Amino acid sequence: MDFAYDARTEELREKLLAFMDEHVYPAERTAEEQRALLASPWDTPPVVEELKAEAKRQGLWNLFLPDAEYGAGLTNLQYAPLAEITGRSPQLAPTALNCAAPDTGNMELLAQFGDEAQKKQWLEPLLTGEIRSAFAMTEPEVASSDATNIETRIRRDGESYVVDGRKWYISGAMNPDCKIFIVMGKTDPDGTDPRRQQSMILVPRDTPGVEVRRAMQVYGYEDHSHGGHAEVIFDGVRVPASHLIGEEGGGFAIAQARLGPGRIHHCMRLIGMAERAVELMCRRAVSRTAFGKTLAQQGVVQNWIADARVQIEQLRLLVLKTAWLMDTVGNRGAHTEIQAIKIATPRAVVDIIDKAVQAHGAGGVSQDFPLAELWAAARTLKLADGPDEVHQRSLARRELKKYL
């Protein structure tokens, strides 16, 4: 395993680092100021469109998609350090590069499983950044960590499917640019194989019966970067049968294929979030005095900084190993490592950001620094794409199987 950056990765890293310094970081405050003046808090601030145009101009666009026909054609190992950089400004950078969830997973899904008509109608405008999308899987009435619990129904009726169900924490749904939902529900609720009961279907936002009922907050934040998280009702929603993705009963397998890359992308960005937190903690430590010494001279703060550096280096190596395995033996061959980073990365990054918050005192929990919002985002990832405990259970079973 050679984790040295190749020439193309190094070139893109240099361009992206400059893009962050020259455009993204200065736009963070501007975006907040502009959002306060918008008719709706879910409208896109003008500066975001400016960032997208500049990213396109510089060739920093669709870096996440390994399919060279649609994206940059980077391997997971090449993309990892780039995603880490965007994680330093999670509210702006991923969106600016068209590398933000849930659109990334939806584009990967459509590229892999969509037919030509579906790609033409929905994938192409997503690739150009003209529209955004949402992935409707999680439900409030069941434990959605077990996808076989899903209660939403997708019923065949002649040349149509009818969708009925209630979803929540549907990322991206509050954004008015969100034009399409990928909905997971059951086409065969009484089937003998619980993993063949589900299917996925494309539901345009303007279809009668679709109601985006309310925005769901995350620790009091509304997460504008993803277009919010919404509760969405599907009440007798009728769409053509051609909107089914793949085959009936293929939804569970499609979901697993979609979530694998998403999990590693989240972990890559989390490392960037941790680096931003350490940078802020160090700047604070050298500039603040308490009890006659700077915070940087206080032993406890030194311990926080040292521990954070060790944790980040460990996590980065594990993420890079996972990316390398995904490239060389596929997602299935990297299953253990994908679960390991999904467990380890949010857990450690939450702790790192928490220490940075502590070093900032009251400022750490305020809106004057990005730390509170970074903490909320990192803590949420202990639940998103499967809670830690589900991955621990699966990983432990795989380890124990060797001894049974």
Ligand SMILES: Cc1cc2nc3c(=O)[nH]c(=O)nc-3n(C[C@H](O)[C@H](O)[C@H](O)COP(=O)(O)OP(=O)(O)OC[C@H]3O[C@@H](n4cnc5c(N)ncnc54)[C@H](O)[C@@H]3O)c2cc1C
Second form
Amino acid sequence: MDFAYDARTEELREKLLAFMDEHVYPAERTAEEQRALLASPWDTPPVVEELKAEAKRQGLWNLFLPDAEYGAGLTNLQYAPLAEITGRSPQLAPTALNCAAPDTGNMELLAQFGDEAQKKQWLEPLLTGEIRSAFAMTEPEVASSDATNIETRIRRDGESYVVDGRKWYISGAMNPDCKIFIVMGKTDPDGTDPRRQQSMILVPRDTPGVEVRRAMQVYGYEDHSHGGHAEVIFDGVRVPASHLIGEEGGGFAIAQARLGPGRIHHCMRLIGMAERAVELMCRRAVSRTAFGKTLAQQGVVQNWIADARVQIEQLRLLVLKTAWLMDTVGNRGAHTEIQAIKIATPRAVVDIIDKAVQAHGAGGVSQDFPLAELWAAARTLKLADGPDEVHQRSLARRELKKYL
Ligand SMILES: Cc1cc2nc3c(=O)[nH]c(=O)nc-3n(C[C@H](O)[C@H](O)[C@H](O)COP(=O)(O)OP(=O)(O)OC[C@H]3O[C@@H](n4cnc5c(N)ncnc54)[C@H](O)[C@@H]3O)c2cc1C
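Next up, the form predicted in complex with the ligand, please; the one we just looked at was the form predicted alone.
Every component of the complex follows; first up is the chain already shown.
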């Protein structure tokens, strides 16, 4: 067993670490300052476009796509340590490299299931970073962790489909650069197989009947850099029948395929978030004195730091093993491990960031450090892309099957 990264990964890691130091971290403050001057807080600050251009110039672009026809052609195992580095600045680095959710999942989906016309119209501008996209599945009225509950209707009418429904927490949709929605709805709500009732359809943002109604908050944050999380209404939205992705009834299977890589990407970035929190905690601990000792000399703070290091090393090994399994036996063969990391990583990282917040005192919950926002982002991943309990239920069932 070899735990070392291969030569290509090492080379890209070095390049990416330098890119983070020289360009991304200094741009964090600039992006906020520029945003305050924009006509709308949802517009993209100019510094983000500069970062994208620089990342492209340095060959740090579309690293997430394993298909060499479209992306860098890296394996999951090669991409994992790079995604981890981008997680250290989750609001800027993934976007700078064109490796941000939900675009990554949408690009994979179009590459895998889109027809040639759909790829030309939507995948190509997404790959060049000209536009952004959203994935619209969750609905406020139904328990959406169970996709069979989805109520949005996609009704065939001659050479068109008509979409009616209400979605929320649609990531990226507040940003006007988000030009296309991939919408999940039911084409056959009365079908006997509950997993064949759904379809996916492409809905351009400017289609009459699409209303991006409001920005949903995350613990009071609006997540501007990410493009926000919107409530979106589809009211009698008519699109050509050619906008359907794959076949009628194929939506459930496409949604399942989309989430595998997305989950591991989130976990990789979460580990980077935890590393940033530990770094901030250590820097703070050696520089503050209370009751005659630095915080770093307090046993309790040492325990937080030690526990965080142990948790991060455990998580990284499990995520890398999962990446290796996805490369060698496919996403289906890695099902248990994908669920295991999706349960274990946000849980541990929320705890690590919470300790870093504590070590910062009031500063930890303030806007002067990135910790409060990192915590909120990590906490949402116990819900997004499937709540913990749903993964636990499915993992336990697979485990129990061995004994039945
Ligand atoms: C920041 C953020 C971004 C998001 N981005 C997107 C996006 O881009 N596109 C999109 O479509 N959605 C998005 N979502 C929505 C997310 O995917 C859903 O919130 C998630 O799937 C859960 O659905 P729900 O909110 O309807 O919860 P529900 O389905 O109502 O579930 C509520 C709770 O019930 C419990 N539960 C459910 N099922 C079980 C079970 N079988 N066993 C035990 N307990 C159970 C869980 O604790 C769960 O958290 C986002 C959410 C957040 C917070």
